[in-house]
Each structure stands twice: as C-alpha cells, then as structure tokens.
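The chain that follows stands alone, in the form predicted alone, written as structure tokens.
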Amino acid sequence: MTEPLIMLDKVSRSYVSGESVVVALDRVDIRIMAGEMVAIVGTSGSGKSTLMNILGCLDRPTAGRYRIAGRDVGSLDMDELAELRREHFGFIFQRYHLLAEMTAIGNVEMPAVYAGRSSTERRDQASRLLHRLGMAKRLTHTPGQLSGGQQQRVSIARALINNADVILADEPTGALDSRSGDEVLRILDEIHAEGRTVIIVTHDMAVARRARRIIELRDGVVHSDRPNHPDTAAAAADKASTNDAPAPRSASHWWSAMGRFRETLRMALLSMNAHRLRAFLTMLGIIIGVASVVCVVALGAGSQEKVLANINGLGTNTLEIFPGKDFGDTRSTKIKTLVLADARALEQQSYVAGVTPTVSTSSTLRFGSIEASAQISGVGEHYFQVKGTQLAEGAFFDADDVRSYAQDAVIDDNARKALFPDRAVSPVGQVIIVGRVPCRVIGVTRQQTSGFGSSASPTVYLPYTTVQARFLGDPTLRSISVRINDTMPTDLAEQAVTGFLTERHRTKDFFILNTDEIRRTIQSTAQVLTLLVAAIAVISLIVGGIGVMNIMLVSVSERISEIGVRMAVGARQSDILQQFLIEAVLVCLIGGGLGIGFAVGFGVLFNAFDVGFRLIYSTTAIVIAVVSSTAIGVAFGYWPARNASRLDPVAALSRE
C-alpha cells in the first residue's frame, strides 16, 4: 500500500490568551494520499484555518507529529520549512495577498525567484500559466487594475509556478461572486485532474462537495472524514502515482543566490518607487548629513588653503633673527652685536637659501605738496625673494645698488596710495623726498596680505647700506632674515643658526622667530576646527541613520502582510533580511549621492561669489561620506530587517 503524502498523528495546537489557554486543534489524526482532492469544512472557530496553516508549514503544532512525504516537519528549521513551502506547496488565499507594487506576471514569478530559477525560465512559465488562466491581456496590470476574479487567477498561477505537489486553497471563492467562484472551482478541478493534491478549506458545503473527500472539524477535533466520490478520487490517486516527477527547480547554489540577490534588489527598487515620499523622507536625514560633512570638509580645506597662502605670502621657511631676548625687550636697542658680518657668515651655510640684513627707521615722505609718515626699511637685494614679495610694476634694486649706496626706492601699495592718489600717474621714475634724501622710485610692490609682517602704514624699501649711511649712521642691524633650503626642516635649521650665532657672539643675545612654526600652528588649528565641525556634521549623519531605522521599523509594521506572503511562497529568513537591508542601504546610498550633489551644487554657487576663498572638495571626504552612508544603512537597517525576517508567517498573513 502506498504511504500517505500527508500524515498527522495526534496533532494539537493551543494558544495562550491572557491567563487562559485556547485549544484550536485537539489530537487530530489525518491521512491524505497524493492526488486526492480534500475539503476541510467547519464553522468559524472550528480549527480549519489552524489546520491549513499547519498543513502548509506556516505554523507548528504544539503536540503530535506531522510528516510530509515521510519528512518529520517538527525537526525542520525555519529555512527548511521555507523550502517545503517553496518546493511542495502552492497557496491560494481568500484575499489573494498579491503585492500591490508588482504586476500580475511579477506576482506569479515571486515563488520562482526564491526557488532560484532563471529570469527567462520563470517569465516564460508565468506567462504560460496566465495565458492558460485567461489572463493573457493582463500580464502587466497591477492588482489594483484587476477584478477580484482576475486577482484570484493570478493567485492560482502563483501557486502553480513551482509545480507544487499540494495546492492549499483557503476559502478560494469567499471573496468572489458566484460566476467568478464557479470559474475558480473549475480551475481547481483541472489542477486536481493533472494529479496534484488539492486541499480546500471552506465553510461552504456547496464548495466542499466538489472535493472527493470531506473532513469536517468541530471544536478542534475531526468530527467526520468521509469520501464524496471514492471512485474518482482513487482514479486521481492512480494518475498521480504515474505522473512524471517535476523537473529540477533550481540551478547551482552560487548562481541561484546571485539570481535571488538581483531579484531582491529589483523588488526593493519597486517598493521604494511605490512609496517615493516615504523613501525621500527616510533619506532626508542622510542627505543633510552627507551634504554637511562634504561641505564642512571643503570649507575647512578652502579656508586652510587661504590661511596657508597668506602665510606663504609672508615668506615660508624663514627665520627672523632679532637682538634681545624677545619682542618687548627694553635692552634690545643697546645690543650692537647683530651686524652685517653675521649675515654674510650665515649666507655661507649649506642649509641657507638666502640672507638679507634689515634696518629700519621712520621718516616723512613728500611728493609735491603731499606728505605722509612712513616706515623706512633698509634691506638687501635678496629681501624680496626671502619674503615672497611680488612686484606690481617696476623692478627691485640689486646687489650693485646695495654696494653703491643707491638712492633707489621700492614703495609698497600703501605708500603709492598716500603719495600718488591719482592711479593714472605711475610712481615708477618719480622722485620722492624721504626725510631730506631725494630717492627715485624704481618699483611698486603688490598689496601685502594682512597678517604677521604687514602694516597698514606706508613703507619705503631702500638698500640697507643707504639707510645705515644716510639715515642712521649706525652699522648694527635691526634683524636678519634667513630663508632655509626646502630640503632642510626649519626646526633643525633654527637649532643650527642658534648654535652658529651663539658661538660667534659668545653669548645668546638674540632670539629667532620661526615663521614656519606659525604656519604649522595655524594649519594645525585649522585642521582641529575642521575636524570639530566635521564631527558635528557626522552627528547629523547618525541622526539621519536613526531616522532610517525608525522609518524602516514603521515600514516593517506597514508591510507585515507582504512579509507573510513572501514567507508563504517560500522566502527564506535570509531573503526577507536581505530585501529590507538592501532597501535601507539603497535609501542611504541614494541619500548620500543626493547629499554629495547638493554639496557640490552649493560649492559651485559659493565659489561664484568673491568671498576671499573657495570651497575645495576632497575625493577622500566624498568616498568616506558614501562609505559612511552605506555603513549607516547596514547598521541602522539591520535591526528592522532582522525583525522582519523573524516574523511568524501566520501572524503576518493575518494582518491586513
């Protein structure tokens, strides 16, 4: 004798309701042969829906044993139960349970997606089934565009796509008019005639009489189990035993997994497209966070570049040597040991790129009837190179001018404005009176960046020999500016200069100002400030991630019924986890991309205005922002996705 396809031995199912226990099934024994058409009937509360859920591996019995094709269902884990539903069962629901964002053919294909079949194979199979069921002109219609009878036909096609052995129909005509109901029953008869096992759960005896066997439940126990047309049932069973085995349903594990991933990605995109406003609101926090991070880093890089350019304008890798212990030393004017010989000795050192002695005084400038007080700086021919000073017009004086005590002057932009207010008149070639000394203007420097080393007062540069001889009558120097080779670290050069001059003077009666140290300090400060503001922007990213998590949790609660349908047609826990995780990551990635777009757009607008500096975008910052948004999608999307994957299929299907 052939072993039954389905065997229930003393199966019970009870639920805890408050402080009481409700027994839905009580020690049920049922045997169903392959190829039978069985109707399970009973009034509301009789336990028939609970029995169908257990038969379809959507629920587990609390006691007893259930075997399908010899396999003990009680020993299977969640994914093995999903495999049973996917490979052996097809569900036809009273309320159809079609996914609203998918077309008719997309809904039919869904079980085949989880079975790992290729897109071409499942599309052809779904199309054949829908053609067979009279839905040839409705393949691309969504459920909202179909009538109740048409939706039930789509549900039937979905139940057949994986060549299921057992069709479970839960009140298949309950939501249909009589004409559509008769058509659905006729289709079930055809399915049974093909040799499949058909189990109909209904409260309508007229529907039950279409079956070859009727099992009646009352208060959770089998009240009767009687044949309806035994001869026909036996014939159907015989036909089932000779029916060809279904073809293999899945390809290799790797290819199957890749196919499921592609389809899960497609379904995630469909879901996001169907709920565009919700998806946009979800990614809004990510957009703001990523845009903030990218803009803040660009702002920091731009301002840092501006600060460094300002410092570079003062002369980089430069040491300024002054007499005394520090600025403000009252004894510095009495120290006469810093002399020209020190500058010439320093110029011979291998690590020195250039040296210029400097002296200074103040005097009155006159040109025609215009007078102005000015700073008179006596410098060497290398001064302008050491300081990084640039010409606006004319030329700098050279070594011959220094040796010959030339009365050639280079004026700065402030002196030009004071003595030559008419911009049409070029100062070059004009003779100005510096104190009582006539000097010919040979050059005008560009406006000096404000900051250390610059002044708002007019400045006239003359050869230091001229200033010493004609203005000061003193051979000592106010300072020596030393430019260090680019290959020599300035801190080491400072130590070398300190040792060298201390040995020459036999005491340390000078101090050194390292301008590169100022540059490093400002750069470090700018970096710290950038990191601080970037950290604040990162907080907005985290807040955006929390928003993603919250809305994904809401999304899970709104889509419980969808999750139940997917599980019923064979989705594994990993499939559900993967779909919701992909949605979270897509939301964050798209949000990250939009955030970068907004940031770049803001930068273009910002740079269009002359605000003194520009935003400099970092590829590293953009990559980090994209990686961060992806990580946030994974981190904050995992919990909602995990919750979705662990839902009870029965509880999920009962939600509308």
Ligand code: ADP
Given for the second form:
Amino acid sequence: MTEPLIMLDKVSRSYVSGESVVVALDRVDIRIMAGEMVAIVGTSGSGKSTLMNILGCLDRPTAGRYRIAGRDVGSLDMDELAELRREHFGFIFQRYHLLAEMTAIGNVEMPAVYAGRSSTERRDQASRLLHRLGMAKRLTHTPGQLSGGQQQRVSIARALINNADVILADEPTGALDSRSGDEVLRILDEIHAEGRTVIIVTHDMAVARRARRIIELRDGVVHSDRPNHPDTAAAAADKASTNDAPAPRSASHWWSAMGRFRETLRMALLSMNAHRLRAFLTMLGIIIGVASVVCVVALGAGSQEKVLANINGLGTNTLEIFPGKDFGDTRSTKIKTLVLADARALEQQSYVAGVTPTVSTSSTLRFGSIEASAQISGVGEHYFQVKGTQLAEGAFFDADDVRSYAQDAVIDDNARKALFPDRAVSPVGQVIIVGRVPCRVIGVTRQQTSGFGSSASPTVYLPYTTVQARFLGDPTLRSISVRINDTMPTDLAEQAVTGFLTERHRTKDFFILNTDEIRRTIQSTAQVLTLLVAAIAVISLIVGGIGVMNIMLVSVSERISEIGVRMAVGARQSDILQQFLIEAVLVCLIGGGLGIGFAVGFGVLFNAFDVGFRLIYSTTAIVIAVVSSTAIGVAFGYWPARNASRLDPVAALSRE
Ligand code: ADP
Ligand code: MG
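Switch from the form predicted alone to the form predicted in complex with adenosine-5'-diphosphate (ADP) and give that structure.
Once more the chain from above appears, this time first in line as the rest of the complex follows.
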C-alpha cells in the first residue's frame, strides 16, 4: 500500500477574535489517497472552508501536522506554500473568482504564467481545455459576458491548466441553477476519472452522493467518514489516467522570470486601461513636475546663452576702462585724467592686442533748414561690430577713416528721422553740419527695438580721432576698451592695467569692467536661479509621487480579492509586489514621457514667438526627468505594493 497523498494528523485551526477563541477545526485526522473523490459535508459553520484552505495550503494549521506528498506543510514559508499550490492544487470557488478585465482564455492561462510556462504552450493548453469544456466559442469573452455555469467552467479549466493532481472545489454548484450544476458535477466526475484527486466541499447531500467517500464535519470535528457508492458515473471510475500533458517545469529560471515580467507588464497596462481617467489624473502631478523641470532648465540654459552671447559681443578678454570709482560716480565727468595718451601708452604694453578709446560730447545737427541736438559719439572702427549694431543702409567707417580723422558720420534712426523726415531721400552721401563741422553721412543704423542704450535722442557716430580733434580739443576720454592678448589671463591683465594706470595717474581714479568676470557672475547667477526654480519643480514631482502612492493604495484595496485569487493559483509574494510596482512605475514613466512631450511642445511654441532667446533642451535634464520619475514610481509604489504582497490569501479571497 502506497502512502496517502494527503495526511492530516490531529490538525486544529482556531481563530482568535478579541477575547474569544473560535476553534474551527478540532484535532482532525484525515487521510486521502491519490485518485480518490471525496465529499466534505456539514452544516454552515462546521469548518468545511477552513479545512479546504488548509488542504489547499492557503492557510496553515495552528496545531497538528499536515503532509502533502510527503512534505510537511507546517515548516514552509509563504513562497514555498505558493509553490505547493502551483504544483499540486487547482481551486474551484463557489463564486468562480475570475478576473473581470481578462478574457476567458487569459483567466485560464494565469496559473501557468506563475508556473513559468511559455506563452504558446499556455495558450495552446488553455484553448484545448476550454474546447473540451464546451467553451470553444467563448475564448475571448470576459467573465461579465458569460453565464454563471460558463464562468464556473472557465474556473475549472483554470484549476486544470497546471495539471494539478488535487482539485479542491468549495461549493462549486452553490451559485448555479441545477442544470449548470449537474454539468459542473459531470465535469468533476470526468476529472476524477482521469485519475486526479477531487475534493468537493458541499452542504448539499445530493452533490455529496456523487463522491466515493463522504466525510461529515460537525463543529470542527470529523463526525463520520464513510464510503459511498455513487449513483452515477460509476462506470467511469477506474479508467486509466489520461492526463492532458505532464506539467512541464520551467526550462530556465531566467526565461520564466522574463515571461512572468512580460505578463505582469501586460496586466498592468490592462488595469491602467480599465481606469484611464484615474490613471491620467494620477499622472498629472508627474506630468506637471517633469514638464516644469525640463522647461525651467531649458529656459535657464536659453537665457544664459543669450546673455553670454551679448557679453561675447563685447569681445572675449576685453577690459573696459572708465573714469570714476564705479558706475554712477557723479564726479566721473569732472575727472579729466583718462586721456588719449593713456590709450597710446597702453597700446605699447606687451599683453595688449589693441586699444579703442571712445569719447562723447553733444552738439547741434543741421541739414538745410532743419536743426536738432544730438549726442556725438567718437568711436573706433570695431565699435559697431562689438555692439552688434546693424545698418539700414550705407557702411561703417574703417581703420583708415579713424587714422585719417575722416569727417564721415554714421547716424542712427532717430537722427535720420529728425534730419531727413522725407523717407524718399536717402541720407547716405548727404553732408550734414555737426556743430560747425561738415560731415558726410556714410551709413544709417537700424532702429533699435529693445535693449540697453535705446533712447529717442539722435546720435551721430564719428571716428574718435575726429571728435577729439574737432569737437573736444582736450584729450579726455569717456572710456578705453583694451583687447588683451590671448595668452594673457584677463585677471592678470586687469591687475597689470590697474597698476600701470594708477602709476600714470598717481591715484586710482578709474575703474575696469572685466567681461570675463561679468560672464562668470552671470553664469553663476543663472545657475543659482535655475537650481532654485528646479527645486520648486522637484517639490511638485514629490507631490505627484504622493498622488501615485495614494492611488496605488486605493488600487490595492480595491483589488484585494484579485490578489487572493492570484495567490490561490500560485502567485509568489514577489509576483504580487512586482505587479503593483510595475503599475506604479508605468504611471510615472508614462507621466514622465507626457511631461517631456509637453515641455518640448511648449518649447516649439515658445521658439515660434520671437522672444529674443530660444529654449535649449538638455538631454541630461530629460534623462534625469525620466530616471527620477521611475524612481518616484518605485519609491512611492513600494509601500502599497508590499502591502498587497503581504496579504493573507484566505482573508483576501473572502473579500468580495
Ligand atoms: P463552513 O465553511 O463550514 O461554513 P468555516 O470553515 O467557514 O465553515 O467556519 C468555521 C468556523 O470558524 C465558524 O464558526 C466561523 O465563524 C469561524 N471562522 C471562520 N473564519 C474565521 C475568521 N477569519 N476569524 C474568526 N472566525 C472564523
Ligand atoms: Mg464555507
């Protein structure tokens, strides 16, 4: 005689609720041989379901010993119990417990996913089982589209797919009309005839009488255990085993893990699709957070580029020397010590590549009968290039003009409007009188729409030599700009120039603007600002993450019964954890993707309007946004997912 498949030795199960202890099973001894068909009967509350849960390794006895196929269940951890469920048991529930968003075939396949079988193999066998159970035309129906009897047949197929040797059916006909009930019982007879062990829990003696053995429970105690001669299907009883296929164990651990991951991903997408609006609202926090991080960084980079381009216009390694102590020094106009001779002397220094003095005064312009007062700027030939000034017509003066004290003038748009109100007359080539000096207009600058130095007063640009000689008479300069040799660091050059001029003037009555220094200052200021705003955006990302956590908690508590079913068919704790984590990460990743999309869209819009600078997207910012939204999904999804994976399968299953 071989050893029984199932051995219960003095198994007790008691529930502690508050002060009182309910003993649901009291020292139960049962032995069931492989291939038996047993009915467990008893009135409601007699302990049938409790016994069933212990038999199916969903629950553990509080005392006594349970061995299945020689393995002692008491010493096993949750994942080992899950493995036993996958290998030995198929569950059939009174309320079917199918997953609503999956098709019939998807439901049947599910236990095979956790067993790590390949998708074609799963699909083939699931469809074969459904065909055999008369469900050939319902493979892609969801449970909502099936009758009770049909749903129960799907759940029977699900119990069979891993080729379980023990089928546990808890009131399988309890929710069915008598015809569907009979059909289900006939299928169970067939399953038994294949050589499987079938254990049916029922309170209905008519159902119990189809079994070969009836165990009656009363108040948690085995009241009777007697053989029965079934009314029907007796002939089929001793047929040889015709199992569909041996349950193949997964070929490689890695492959089966990959397959489970793919399935989990598909499930997560399905469940997100089922709650589209909710998923989108959850994502909104992530979308806004990611979009603002990416936009802020792009704005920062763009505006910084613009400002730096302006500064670079001044020329790299250029020093600007002004009289006075600083900008806004009221005495600066009275200081007469910054003179042309300084500029000439600086030009001789070894570290100086070029020197351009500027001077300024004001005077009256005359053309024909028209008079206007104007600002006269004496500048070098590089001035316009450095300032980024553009011409409406004509040309700028060149180095020769500067050297030869040329009386060539470039007038700005304001001066043109004042002197040449008739648009049809081109000012270029005309001679105007500046003060008492006749000058030929050689160029007209474009109207400046914005930026520093735009004003309504007319300005005339002349070579500084001309202004110096014809207007000022004295050699005082408004400023000197010094271009430094490339080999000389500007900081050192600034020190040298300061020392040199201080010695010449015997006092420091000037100040120097170092464009490199300005650039550095602007860069660091822009970085600080970008960081600041990015920090605010990060806060919104965290708020988004909390939203994700909240929704995941809701989702877990809504799907407790689903989690119970998954555990019953053999899902490991890690499978459940993975499922909910993937869902959280997906929400965040899709949200992150949409956020980046919105940010880039905003950039396209922004760049379409000419604001003066463009948005510069950095791949780093985008990569960081994606990585951080994934991290948020993991960080804020972990706790709800862990809660889900730690659920007690029995408690989860009993939740409706
Ligand atoms: P049956 O399935 O035969 O109707 P059960 O096995 O469900 O009976 O329950 C047996 C006894 O155990 C009942 O008295 C029931 O109240 C009690 N019981 C079942 N589950 C719990 C639980 N989770 N907590 C406390 N008592 C329980
Ligand atoms: Mg019950």
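Predicted model only: the values in this text are computed from it and were never measured. Think of the rigid core as the biggest set of C-alphas that the two forms share within 1.5 Å after superposition. Residue numbers count along the first chain shown, from 1.
J.: Once you overlay the rigid core, does the Cα of E109 travel 2 Å or further between these two forms?
T.: No, shifts by less than 2 Å.
J.: Core-aligned, does G74 move its Cα 2 Å or more between these two forms?
T.: Not so; G74 is displaced by less than 2 Å.
J.: Would you say L99 moves between these two forms, meaning its CA shifts by 2 Å or more once the core is fitted?
T.: Where the cores coincide, L99 shows only a C-alpha shift between these two forms that is less than 2 Å.
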